[in-house]
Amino acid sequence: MNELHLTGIERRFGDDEVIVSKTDTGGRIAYANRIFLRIADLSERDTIGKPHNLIRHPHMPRSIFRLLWDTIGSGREMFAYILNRAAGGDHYWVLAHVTPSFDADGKVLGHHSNRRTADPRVIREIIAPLYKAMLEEERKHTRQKDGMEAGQALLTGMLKDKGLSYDRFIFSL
């Protein structure tokens, strides 16, 4: 896949479909269903076994993969609008739900991810211009790890500000 090569073009799915993907837990695709392939444009060959990072869009805030990441390395789940990209460059919006997967003594053996249609004015109102401003956040510091700080600092002070957690948040969208 091209990293740098994007369309512009927005890619749909139908509001009863849902996307699925399983990983392991350093986040490889061990599975991922027929909706996810055809959105993403991609084969199970391209796909079982990759990062799931393969479809991150350049324009997502490196923190809230960071946000992601911590809230299910702590065994909880996490919802999330998430913007990925095609194997072409097109893209598409989710909101992702992610949860740990656990074997009968309670180890995480990798995640489960269902990604549903998300509202358009959710993206274009709220959720585009929050990323955007957490994405020149995060491009002001040289350092990746400072610049998602930074990013997941504005994030927190806007969440403080409204008196919201990021769930209530997002649920209130």
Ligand SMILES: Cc1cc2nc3c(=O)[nH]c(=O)nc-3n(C[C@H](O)[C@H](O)[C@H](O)COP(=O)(O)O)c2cc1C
The other form holds:
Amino acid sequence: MNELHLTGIERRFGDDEVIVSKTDTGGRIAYANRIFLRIADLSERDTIGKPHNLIRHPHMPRSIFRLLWDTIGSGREMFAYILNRAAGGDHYWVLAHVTPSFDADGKVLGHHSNRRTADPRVIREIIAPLYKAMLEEERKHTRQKDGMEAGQALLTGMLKDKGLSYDRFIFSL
Ligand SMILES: Cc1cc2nc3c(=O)[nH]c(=O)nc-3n(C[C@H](O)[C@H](O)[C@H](O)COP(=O)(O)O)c2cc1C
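Switching from the form predicted alone: structure of the form predicted in complex with the named molecule?
Everything in the complex follows now, all chains and molecules, and the chain you saw is the first one.
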């Protein structure tokens, strides 16, 4: 199967459903619930032990994942709109909450993510255009690092114009 094959077909899940996965500290999937497997069109065998970029969609800006890893890496939780790619090339949008899991001594054991449905209007009017602009900015650069910084600068500039932190922006949508 070609990893980058895309059908253009959007998958949906119920407002009462939660897509759950847990990873080790490096982002390898240790647990995925039934809803995760159903929407991503994957079996447990395809999923457990694999890096979480298994469902990465090529239209997602790298700089969002960098922000995600920087945030959870510093022990904080993060909410993000994420576009994922199902095994056959369909796509689905989620509003993800990603958090580190700590043991009793505060040591990070791994990470955990719950995803709910994303409001289609927010995706269409705000998130999809923002991510498209970030991706275009990233692609102007040959060096991945430069691209990621440019994508992040675009996001930071937009937040500055609005006078909002990233978290406040997400919760304002
Ligand atoms: C708990 C957790 C959940 C994640 N969920 C997703 C996800 O749903 N989709 C996704 O593309 N990446 C997800 N990631 C981020 C991936 O680990 C990875 O950084 C991302 O897919 C970018 O991959 P790349 O570095 O190969 O471009 C998650 C990471 C963690 C720790």
